[in-house]
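A single chain, nothing else alongside it, follows as C-alpha cells in the form predicted alone.
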Amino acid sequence: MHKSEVDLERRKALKAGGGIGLLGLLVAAGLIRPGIASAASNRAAFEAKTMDEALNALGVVISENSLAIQLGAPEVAENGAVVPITVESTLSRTEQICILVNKNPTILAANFLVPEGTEGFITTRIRMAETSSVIALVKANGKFYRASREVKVTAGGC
C-alpha cells in the first residue's frame, strides 16, 4: 500500500468511528431515542389496485377523521415524481402511519411502523400520477384514523 492509500483508509476509519461515537453520545444524553420508524412491507396492500383493496389488506375496518393528525402536502405539486409529504400524529400510542393516493397505479404509497415510545412523525417524498386525494392513515391504540388533502399535480410522476 502506498502512503496515500493508508492515509485514506485511516481517514475513513476515523470518520466512521467519530460518527458512531457521536451517535452513542446523543443516545446516552437522551437527545436521540434508539427506536426509529421503519418502512414496512405489506405486499398485498402495495399491490392493491383500488382503495378498498388497500384498506382491506391493511386491516382497516373503519377509519375516523381526526384533527390529531396533521398532513403536510403541497396544494400544487409541480413534479409528481417528488411530492413532499409530512404526517404528524399526536394520538397516543401511534403504531403505524400509511400514505395512500387514490388515483395512483399503486394506491399505498408508503407504510411505516412506529415503535412504541417514538413520536408519530414521518416525512417522505411520494410519486403521484395525477391530481388526487392524499390520505394519511394512522393506527393508534388498535384503531385507524385519517386525514386527507387534495394535491394538484401539474406533471405526473408515475
Given for the second form:
Amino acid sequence: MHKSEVDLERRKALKAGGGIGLLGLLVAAGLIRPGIASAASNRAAFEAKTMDEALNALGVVISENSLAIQLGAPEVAENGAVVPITVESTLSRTEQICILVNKNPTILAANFLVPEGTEGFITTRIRMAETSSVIALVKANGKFYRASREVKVTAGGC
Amino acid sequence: MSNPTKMRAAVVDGITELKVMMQHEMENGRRKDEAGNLVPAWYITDVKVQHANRTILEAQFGTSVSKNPYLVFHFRGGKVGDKITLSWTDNRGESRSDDVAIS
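For the form predicted together with the partner chain instead of the form predicted alone, what are the coordinates?
After this comes the whole thing, all chains and molecules, with the earlier chain placed first.
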C-alpha cells in the first residue's frame, strides 16, 4: 500500500469520527452513557421495562449504596395505588432524585431535578403492582448513589 | 378542563416547606373501564416549580405516580408573602399553572 492510500484511509476514519462528534465518541467509548448526554429529555427512561434499561436510560454507570440516603416506605402497603415514599439525602450537592420500582410494568416512577437551594428531600405517592423493592437513586456531585427497601403489597395498584 | 393544584407553603427558620396536590387522573394505560376497554394513558409528564424567577424543583413523572400527585419538598430563600408557581404538562399536551403565597 502506498503512503497516500494509507493517508486516505486515515482521513476517511477521521471524517467518520468527526461526523459522530465528540459526544458520540465518548458514548461509544463507554465514558458516558447516552442518558447523561440528554438528561433533560429522558422520557425513554420512563418506558424502561427492566432495571438495567432504566439505569441505562438514566445514564447510571455504577451506583453505590449509601447510608446518607434515607428511603422511607411502608413495610406493608395495603393499597398499591397509593404508597407513600420519602427520600432524604444528606449527600452534599444532591442534584437528582429518582424513584424506581423493580417489579412495576415500567420501572421508573419519578425523576426529580433538585437545584441548589432546594434540599435533598422529596415525599410523594406512587403505585405498586406487587411486592417489590423500591429504589431511591440519588445523584450528588455527578455520582450516583442508591438506597433500597422491600415493600410488601397486599392489593396491587397498577 | 383541569382543576387547580392545591398548594400550601410555610416558612420556618428560612426553610420553606411546600406541600402540593395536583389534581389529575394519572391513567396508566393498563386499566379497563366497565365495558372492558382499555383506558388510554393520561398522566402528568412534567412539573416545574418556581420562586422569584428561579426554578426550585423540576420533576418528570411516569405512569407509576398515584392519582392526584402529591409532593412535599423544602427550599431555602423564601419569605412570607412570596409567590410560588407550579406548572404541569400532561402527555396530551394539556397544561396548567397555579400560584400560592408563602405564609
